[in-house]
Each structure stands twice: as C-alpha cells, then as structure tokens.
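One chain follows as structure tokens, the form predicted alone.
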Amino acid sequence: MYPSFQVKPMQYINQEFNYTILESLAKKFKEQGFVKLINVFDNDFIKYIENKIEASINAPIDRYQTGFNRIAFDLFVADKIVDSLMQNSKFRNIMFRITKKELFYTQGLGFELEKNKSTGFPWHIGTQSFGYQQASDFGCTIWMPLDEINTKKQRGGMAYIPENIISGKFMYEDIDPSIVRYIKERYQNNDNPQLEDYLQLRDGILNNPYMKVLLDHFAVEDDFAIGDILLFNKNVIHRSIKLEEGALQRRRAFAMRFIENHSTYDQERALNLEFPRQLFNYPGCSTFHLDVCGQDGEIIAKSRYFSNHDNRHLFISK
C-alpha cells in the first residue's frame, strides 16, 4: 500500500513517454555510455522526490563536497515510493531495454547548487559510489534534475564525455588504486603526506590543464525539462556546471545508483576508500562502502545490509 498522503497510486512513468525509441537509445548507450531520456517521470513522483530531497539534504561536512550548497548520500533507504518504482514494470522495461542488464538499486543521493556560488564536482567518475564493487562490474546512475536546465541561460546542469571518445575506466582500474598505494607508501616511509596531497591527486588526474583541454572540448551538455533524466554508466567522466545568473536561485537533483545483480564486493577497494579518511581524520560522505558487505567476493545484492532485497531488484520476467 502507498502512504496515506497519496490520493491515488502513483503511475511513476509519464503516460506520454515514448517507448518506441528505446532500441535506438540502447544503441547510443552502448556506444557513448549515456543517454538523455525525455519526459520519463510523472509529476506525482517528481513532487514526492522533491519534497524528500528538500527535507533531507544538508550543508557539506566533507571537504570533497564543498562545491555544493547542500548534499546527502544514502537517501531513501527502505522508502516505499522508491521501492515501488523499482517494481514498476514500465520502469524495469526502460532500464532493461537500454542497459540490457538486470539491475539492483543501491543508493539515493541529493545535490543542490546555489546560483553564482556552487561549483559542484570537477571532472570525476563515481569513485565513492562504485568504489566497493569489482572495477570490471557494471554500474550506472539515473540523474534527475528537479529544476529546469537551460544551457543557453542559467545552465547549472552537468557535462559528460562520450565513453567512445574518452572512458573513465582507467580511473577505476589503475589510477584510484595507485593513488592510495602512493599515499600508503609515503606514510610508511615517514614522508608525512597531507590531506591536500590526496585530494589533489583524486581530482587532479582528470583536471590537469592538458586533460581538461580534451574533456572540455568533447563535453556534452544538455537542456533538461522537469521529468527528463540522464542515464549514464560508471565509466562516463562527468562534472557539474555552475548555475549562472538568472531567476533560479538553486538547482536540485536526485541521483539513483544501480549495479548489475551479480556484482561482487571488492573489499580491498572499499578499504582503499576508507584509508585516507582514517589517516587524515576527516569524516567522509558515507560509510556505505564498509557497511554494505563484510567479505570479499560477496554478492552485493544478497547482502544483509539491505532489509528490502526484493524491492531493489529490477528483474525482468522471462
């Protein structure tokens, strides 16, 4: 049953969503790693998410989050409305026909940019959100802006790089582990690494002047109406776009993280996320990477962390 504030059961997916384009979107998703979907969610679902985001996100506590006015990880845990979305046959159909994979919903995140002030995240990949699964396992994100985005006016959306031009795969497989190894070895050699060393490496690889020339050149930036979404895989390099001068005072967005059902826990990578936080004594944005599983190789979707496993699976009836 839906909560009592519901006048009627939610439809979730806009009745005008165009299903005939799914195969062409699947081809585009396979090639470039992302697709924009128009008019996906209906007004009731959007309003519910908007109200929850407004009540749940707070000022940043982690230095890595300070580009946002407000932000929160691990939202909508065991939320009946979000759980019901994952069981919605239309939503499942959209996700499966585009990704060609059966998925498992892991996390919800909320973000808010303030006009002329917030810079968001620079060029990055989902180190935090996908840093606990095997690097080769599939992961993807639905990014849903809760305010209109106009690239010719205030902007405030995101930019993203087609994976068939530059993929962020090397960051998961090579760079992220190397950064932690470098910091560990300096620490072991009494070389006194600083938090700033770690943060500059974490951001700097994709944001050094030469790489930035390439990324800025190949970047894609789209307009979004309310109800539109961006679906992108975890290898897509992306960044926030500053909300510029105009009538809108802030831009809010909701992100949903998904992994493939058979994805397994990589304990070493999860501990690599935690090591700099322990070394430099800063809080971090989430302990999900430690809490979700206890053993290396465990199937994440079967973890006891999730009290509502069945509600998070996007199974497709055979």
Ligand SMILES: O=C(O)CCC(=O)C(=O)O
Given for the second form:
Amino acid sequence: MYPSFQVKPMQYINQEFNYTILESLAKKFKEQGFVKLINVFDNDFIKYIENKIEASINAPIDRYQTGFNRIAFDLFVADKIVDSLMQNSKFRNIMFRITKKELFYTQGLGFELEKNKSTGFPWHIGTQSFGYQQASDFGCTIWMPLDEINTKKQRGGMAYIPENIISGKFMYEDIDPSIVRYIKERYQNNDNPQLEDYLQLRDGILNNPYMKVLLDHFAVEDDFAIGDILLFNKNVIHRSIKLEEGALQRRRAFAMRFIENHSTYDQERALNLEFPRQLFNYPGCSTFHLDVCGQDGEIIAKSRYFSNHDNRHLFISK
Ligand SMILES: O=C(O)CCC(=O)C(=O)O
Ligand SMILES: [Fe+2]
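Show the other one: the form predicted together with this ligand, since we just had the form predicted alone.
Below: every chain and molecule of the assembly, starting with the one above.
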C-alpha cells in the first residue's frame, strides 16, 4: 500500500462572512467607498502571491513610479491560482454582497516600499488602472499588504479619504481630461508645453498645499495583519505611507483591479493616457489600456484580449 498522500486544495478564503457582516460592510463601502476586511485570505494563497510578486516586480521605469523600490503592472495574466480565486464561490459572494456589482477581474499589480526611503504614490486616484473605462463606470481594487502594517510603529500602509467627505470623481470626469486638453491645445498653438507642466498638473491638483491640508486632515490609515485587505472603489483618493524606522526592511503589497462587468471602453480616455508619453517621449508603465480593446464603446469584459472570459468574470447566479 502506498501512503495516502494528497495535496491539500487551496481554500483561499479563511473565514465565513455571514449575511449580517456582509451587509454592514456593504453599508460602509457605500458610504465611504472603502472598507477593511479582516482575515480574508488563507496562508497558502498569500504565500503563493508573495513568491510570485518577489519574482516579478522590478525597479521602476516611469518617473511616476520612482516612489517605489520595486513595482509591476499586469501581473498574473492567465494564472491558474488567481483564476480559481475568481471562480471561488465564497470570494464571489463577498465581492458581490459588498459592492452590489457583478465584477470582472482585469489586472494584478505589485508594489514594494523600502524602509525610510520610498515614498510610494502621493495623493492620487486610479488614472492609469481605470483609464480605459467610462468615467462613470464602477471599478474597485483589493489591496492586500504582504507585510504587517502597524500605524503606531513603522506605518508603511496607505491613507484614504472617505468618499462622502471628498470624492475623486471630479478627477476622472473633469481634471484628467482637461489636463490633457490643456497640453494638447498649447501644443497646437505652438506654445511649447514641457513635461514639467504636465507632471505638475497631473500630480499637483491633489497634492497642492491647500488640497493637502484637507486630505491630510480627513485621511484614514488602518493597521493590517497578513490576510487582511482593503477594498476601495476607483473614486477613493488615496496615497502610500512611508515605511518608517523598525524591523521591516520593506513593505510589499498586491493589488487586484476589478471593473463592473458591463463597463465599456472609453477610447479617448485611453488615448489621453498615451498623449503625454508620446509628446514628451517617455515610457509608460503599462499598455493595457491600449491593448485591452480596439473600439470605442466595446464591452471590455467581452474583448478578445482576454483568452478566457469565464475565468475572470465573478458571475453570480441570482
Ligand atoms: O501599495 C501602495 O503603496 C500603493 C497602492 C495603490 O496606490 C493602489 O493599489 O492603487
Ligand atoms: Fe493607487
């Protein structure tokens, strides 16, 4: 007889979130645009992600990413483990009950901050990650730190603004498009716009001294144990928090982006992401927004870009 040896299947989700808990999380998510969930992912899943991130993230290439020690966009394409998380009924239930949306997984990203050095991203919204869907379409992120975050010790997490106080919606709807339009019009008028003009506007609107007074005042910063996550919608203004002195050398995080399943492609918005990169001739961090669809108005989740739509669709049978 051979000893009966079986590999334990990955559970992904560590605990039951009952109806009452999910409804109270949903209420918070609706009000604030974000919610912290405790003890969601199991150790096997976290270890898997950690190993893969370690092997995939690299030194930054784009100026906008230099706040990180290592970073990667477009991770986990056709990854069996991540695909089966999207198929997991407990996971689907959590995502649907809290967001009240049927979601489609688009992208995975990895981030690493180095102690006392990396500043990460300043106040921002998901201009790049959600820059190919209509401004009004729903999108959200699961942010999953891979190192413990203690706000009273080393910090190194994120800060975020409740959407019922200040929402970042105006950035998608008005500011991002008008910044590109301003640069374009100056270019057309032979007014010689400079990369610096663009960068100051792109990063400056949410980080100018007066806006910072408000954002810093209303910022929420949480502790995270390994397995805890932050779920936040695309309108939540957020920033990285520096990892301060202490035992941890670096803080890593994995982010998963989702869009509402019926979101459509906004080609002008996607091309707007490219315009400054072409004009000022610097590399972008991702071409996902160009590759994902070819036609304006196309349903993104049905695009030929995704080889297996069912693996990414958090389908809910009602
Ligand atoms: O991990 C970080 O510091 C930044 C993460 C972030 O901005 C995001 O996931 O949108
Ligand atoms: Fe972000």
